[in-house]
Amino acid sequence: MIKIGNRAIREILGFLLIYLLLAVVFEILNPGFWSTQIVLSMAVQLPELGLLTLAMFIPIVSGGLNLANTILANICGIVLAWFLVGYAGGEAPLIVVVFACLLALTIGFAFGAAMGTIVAYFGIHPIMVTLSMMIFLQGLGEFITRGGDISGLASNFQFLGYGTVIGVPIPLAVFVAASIICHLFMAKTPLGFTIYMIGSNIRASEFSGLATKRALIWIYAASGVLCAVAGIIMTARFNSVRVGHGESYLLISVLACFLGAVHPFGGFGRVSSVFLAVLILQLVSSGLNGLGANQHLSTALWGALLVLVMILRWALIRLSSSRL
């Protein structure tokens, strides 16, 4: 049975009751915005930026950082789109697109792999060994597309970014079932438990005799895929695919992971918390476009959001310290 504690109570609730305050809010200012067109639109978004940042979630805990989850995701895509393009001109048994979705996992996993390898065992600094694999995965993605997308996929592919199961869309279940997964991953396997300790203290960790080279790889290998199964679900919502799909997602999944309480140095981190705080997002996000502001003026805001966020943990950790 699950545990949990008095303040993850609280924070659970803390983020039900902004989301219930923003919900009437835009309600408020744009009458009808809970129209089932506008919450079915919702529940198709939400899940891209809720996989990607799930893929950032799980290296930030660990002290570390994913610059290339949207890159990642999008390569994916190209390889598997690519490959259901090349083999029948877009339409494929439901086997060939099975294995071109699993060809996509294996190549987020093998990306992912890589960074924990180079993580692991030659010590550079995760957010040098990202930066560097997403400016070669960006130069890979344009000599594959040619600068251009490739589009034009299988209709049984586009059913995984439109269709649903008992009413729900496939994109949200695949989100909702991803945050579970997590979930259980980090709070009750011993990998998960490795990853919060070396999060909090690496080196304390490596004394204490945990595999921590074994763990970052699986860190980095786990967000790989969790960007290779964002990638599958942009590129069959889409039907498209090319190497700038996405782009502002890596800014709004490091401000879900902050938003959702997560110690930006690593060792402390809830997936509850940082679901709910996608679904906060998501609400600005659609609420913003309902009262027809600007796409741009909305990226600013969330720039700010992220530096608002950050200004209120400080304030808190200097209460908290005082108190003590």
The other form holds:
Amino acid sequence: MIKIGNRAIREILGFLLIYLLLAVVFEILNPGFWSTQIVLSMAVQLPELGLLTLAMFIPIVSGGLNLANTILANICGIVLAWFLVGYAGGEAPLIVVVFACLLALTIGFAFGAAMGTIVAYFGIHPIMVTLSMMIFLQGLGEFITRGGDISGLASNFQFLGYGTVIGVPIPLAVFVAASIICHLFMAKTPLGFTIYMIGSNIRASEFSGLATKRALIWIYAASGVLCAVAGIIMTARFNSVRVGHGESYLLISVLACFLGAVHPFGGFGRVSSVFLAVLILQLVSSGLNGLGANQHLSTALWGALLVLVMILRWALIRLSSSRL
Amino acid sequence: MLKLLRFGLKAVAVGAIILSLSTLALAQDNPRIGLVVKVGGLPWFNAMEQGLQEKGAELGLVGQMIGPTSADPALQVRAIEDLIAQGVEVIGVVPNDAAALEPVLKKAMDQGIKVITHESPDQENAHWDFEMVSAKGFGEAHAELFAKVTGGKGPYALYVGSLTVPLHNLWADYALEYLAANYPDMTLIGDRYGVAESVDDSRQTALDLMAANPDLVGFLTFGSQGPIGAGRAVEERRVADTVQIVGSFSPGQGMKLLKAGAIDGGYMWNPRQAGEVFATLADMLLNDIEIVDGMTIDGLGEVHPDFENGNIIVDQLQPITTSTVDELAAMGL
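Right, and the form predicted together with its partner chain of this protein, after the form predicted alone?
After this comes the whole thing, all chains and molecules, with the earlier chain placed first.
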């Protein structure tokens, strides 16, 4: 047990080192880069991608994928916005806002559980199930909204996107809370353990008496709920929602998981590392924006960073095993 | 291992130095304008960036363009967040989705940043939106050119990109109205054809229409592929002298057909000029120069702003003719 703990701490320290290195590089290249402003800017940008990455993380650990994450987030946002705007337009009592958020979470849970059920009981690969769901929801969303957006949400709902609690932006607080809950869920609960086992070897898990089918439903349901949280935050931040918002986050959320040392075929991965990976991606993005660099270059650097980190990781493993 | 690490660090350092070379040269005391466009890497927005930077340099502004990697409003919001954090003085945007930008632009304005938008009339939370062409001006200019090249009489056909593209149909409405009022001898064949987003459909429809109407004098098309498709049909049938084609198209794509006389001309607006206007308006806002009715603004000409909705709409049409097409195509447009 102690050994695992050590490895986890080593991994976290490694990510912190990369983060610090990049932070120093950006400060050298762009003196005055680090300011309260930039920290706040990164803090409010992080959560959308971060929550979607968590929604991608759980299925990846189980050896699957959730390609429907961004679209599902927007569908939840659309239902929420439709309810809020339909109910009250510009002003809504707090209870209605709470109810609308619960509605969005329920929708996320329901679609997630539906995907999980299909994966579990029909034995179809998650890539196909979630891809079908993504396309289904995309079409449905375009149909419901006629390709346009729903905007003009209640001001106390927008508070979720731009408000602060004791100086902390609410989206960030939500993301940090979601990360901690995710960590506890994956590391401390029997269900979390089952998810890791499913990712390592689903047949062996099943023969060992683990309830894999039920766990698969929970995996996608949990992912769906995280999508819904991301959808609520995005809707609040943009004061509008449409099917296409944040669609570019889909592949980046996969990238963030791999950068966070999640095993591509499942079974291994830590929430803490994924959290730091998202921080690093945001730093690269904001840092390059600060330098006035081309956005395509920042995408290219994300890719390069992933390759670099993987090579470094390989080298570290070689180094530590040769010492043994 | 150490070697590998060292190599990695070197690679990062070299990359970073290359990056910084361009930015370090900029003077930090000049006011900065950050322009967020729909998508990066398109010739249209490259031309806009060039205009912004040239005009900006002339006025003592530092222009910076951010082009997201896809037309996703979420990426534009992120880019604007970063611009606010950097403390730029002016933010310019060509929105992908006007509504999604409202909160972040409000945040910018709350911090005293000037906000200018383009191609987004009635934008909330912006000081001004400017449009290089009005729907009326664009439709009527094409109609007038079309009447001129066809001699102002005879049957003609009208293309739009698709029957569901609101802007194309608005242009078409104004053009039809103008032709009906000023050239009553011109008659529209059928209804408008929603084919001008596709070269093949435009070509096929043109061939069919010419076969069915031997006395057809021309095609007026709104939608970028209409002139190209119809132009090919006219060239195939060798009727470039009798059937005229007018419409807006991409200069690089239609250059050959225009020079061959199959396409007879059209109008567009110049993204480079739009980039210059961003700089000019930014400079005016920063120097508290009030924009008043009837004043002349560099790049926009005489303006009659809509103060209520914050729109400045002018008709700075860029004709696409045999003499301008080379220059426009060279810009990659």
